[in-house]
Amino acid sequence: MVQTRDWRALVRPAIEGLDPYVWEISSAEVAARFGVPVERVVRFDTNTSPFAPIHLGGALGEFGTTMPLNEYPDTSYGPIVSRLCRYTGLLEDRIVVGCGADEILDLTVRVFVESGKRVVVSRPSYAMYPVLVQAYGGVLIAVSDREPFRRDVAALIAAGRSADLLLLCNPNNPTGDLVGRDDIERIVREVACPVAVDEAYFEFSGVTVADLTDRYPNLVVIRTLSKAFSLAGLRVGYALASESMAELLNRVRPPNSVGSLSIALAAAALDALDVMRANVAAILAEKERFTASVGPYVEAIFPTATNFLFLRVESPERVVAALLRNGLVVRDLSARPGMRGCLRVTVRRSEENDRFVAALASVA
């Protein structure tokens, strides 16, 4: 008789014990549940661009001959890397491309974290950081913000002096807080571990420490084409680092996680920086108008250096319910510790933002 074994007993304890990332409700589910046409559902929760990417027909026209779909793409992602060299000013051997910033984060954690290794993060911050750290058996050291939602640089440095990795989202997600260049350099200089600075919203803040990788080999800067470049659906991210740090990340990088279509279209988008910059300027201008319109209906709006608002409402349950009835989806953070009534709201087109304000006013 064949003896059976409970396969669940083989799951690593680190996986059994971690709190998973909370997935966003799909637009189709919102439409079905609240009786809203799916084309009327607006994602205020994902921090993506409201603008479609540039017309990419030309890139796709060349695609069939240069990147046949029956073959794997160039594993060096040369068309993306060469354009990122022009965009960032760094050499090829200091750029690592991956499947979104999330894969680059995963590579970074994979290189430095195993059972018992200590990883410092600020709290609150990007919800995937704890998932990654705990999945690799690391110990999460969460440094609480100074009120209201401002990172405590001195406390991060103190914790980082005995840590194995420090993850810093800048500007922060979900609060939008921006740590200045001088403070980040101070962190990188004074801690005794690698520092990964997640610059997913760099194009909106205009603040980067990528150039500091010249001086600090323990620094890795992580970016994405999902936000400002309007390419969230393509999943393209990249790291900027010293040559030695990039070599470590490439040791564990899968060979073909970015597909041929993503390579071709990302390269085309990086050839149209003027379009990206015009879209960013339009979003930031609309952000000012949107902030003023929302102001009378909320308890507080906290400063952000991103393409989203971070605000507090008196009754998040009523507000979120009213928004969903109108097909408007926000990131409800009110259940997180220290974030009573807080919502994160992406800045979108003016007509979409006006729908948001009208729904918000209906429950004010």
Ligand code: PMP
Contents of the next structure:
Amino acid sequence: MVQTRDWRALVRPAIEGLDPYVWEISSAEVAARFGVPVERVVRFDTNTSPFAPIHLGGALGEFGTTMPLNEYPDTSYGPIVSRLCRYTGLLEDRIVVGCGADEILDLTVRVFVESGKRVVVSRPSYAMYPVLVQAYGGVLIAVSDREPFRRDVAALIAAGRSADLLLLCNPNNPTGDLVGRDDIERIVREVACPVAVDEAYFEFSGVTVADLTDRYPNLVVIRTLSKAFSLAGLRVGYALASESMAELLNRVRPPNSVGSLSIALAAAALDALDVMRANVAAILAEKERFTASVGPYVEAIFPTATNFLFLRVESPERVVAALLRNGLVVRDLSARPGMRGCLRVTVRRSEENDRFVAALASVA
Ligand code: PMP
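Follow the form predicted on its own with the form predicted together with the ligand, if you could.
Up next: the whole complex, starting with the chain shown before.
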């Protein structure tokens, strides 16, 4: 049955009623609009220092001379947004940039969740979801996977019908499970509440529902430059959504959570998509080799659509200790319900992966 709920009615009244922060006009826009060369634009509006941060000396390299770090970055993150338009095919008013996918998740929860609101997640999933939901006073409704670690789409839909928000990680962290596009479309259509699909690992799975935001205003797709683009240290993530959803996220977005250096470097990375794609291909090829060499030493390896392996070992304490003795750190999920012995292992360079296999073999 298709529901006819109005997702827009699920926006918190406090957010629906608030006066959004009015962004400062960017220097580039002043220059374009008023015909002043951009280097002649002076910010008397932001209470910043007129002095360049020369105490940083050579640490900034070429950026020290070309980037006005004493000023705030352009709050619309124009250089990133224009490139994301090219990368995703969406228009700029449907893209929201933030400090990592984590900030975009935070904005999403902030718009819809307050005391008593019901948020559906699959279990297990990304550990930040319960933290965010609880922080905003929401009630977490965790829908357990069907064995072995595959999402239960029918149960998610059933729970989502009376929910105020549904958060779906696709492919899932930590299991690597991928829900197909048709199933996601069914979820988005049938639950009718806001649905956030976290595609942090999209470049590895190759599967996206970003295009469905054309048709489903209740859908928001969340992505990051932290994984495939090799830029976790920059802290850049983004949302792809309907105009209406993007406008809501922008209402609660801090104006300057992404720094100027991050903006410049993210823009450069988005100009080099071929490099990102070659890296993804190399990681996926190495994943095959790594999976094969790990195989003999583990109880099970579950298929993943990501840049990590998800596996189960018989004695996690011994394995994790042996790995740590060699300086190798994995995500041990043993403490989570039904996940004894489960480890999440990132695919790294082949020499590093060989060290992992050798340490694992030493336990066997
Ligand atoms: N979502 C998922 C599923 C993740 O695995 C991560 C990174 N651990 C994030 C979001 C956060 O990404 P970012 O570094 O962009 O904040």
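Heads up, when I say rigid core I mean the largest set of C-alphas that superpose within 1.5 Å between the two forms. Residue numbers count along the first chain shown, from 1. Just so we're clear, the structure is a prediction, and the values are computed from it rather than from any experiment.
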Using the rigid core as the reference frame, would you say Glu351 shifts its C-alpha by 2 Å or more between these two forms?
no
Using a rigid core alignment, state whether the CA of Val36 is displaced by 2 Å or more between these two forms.
yes
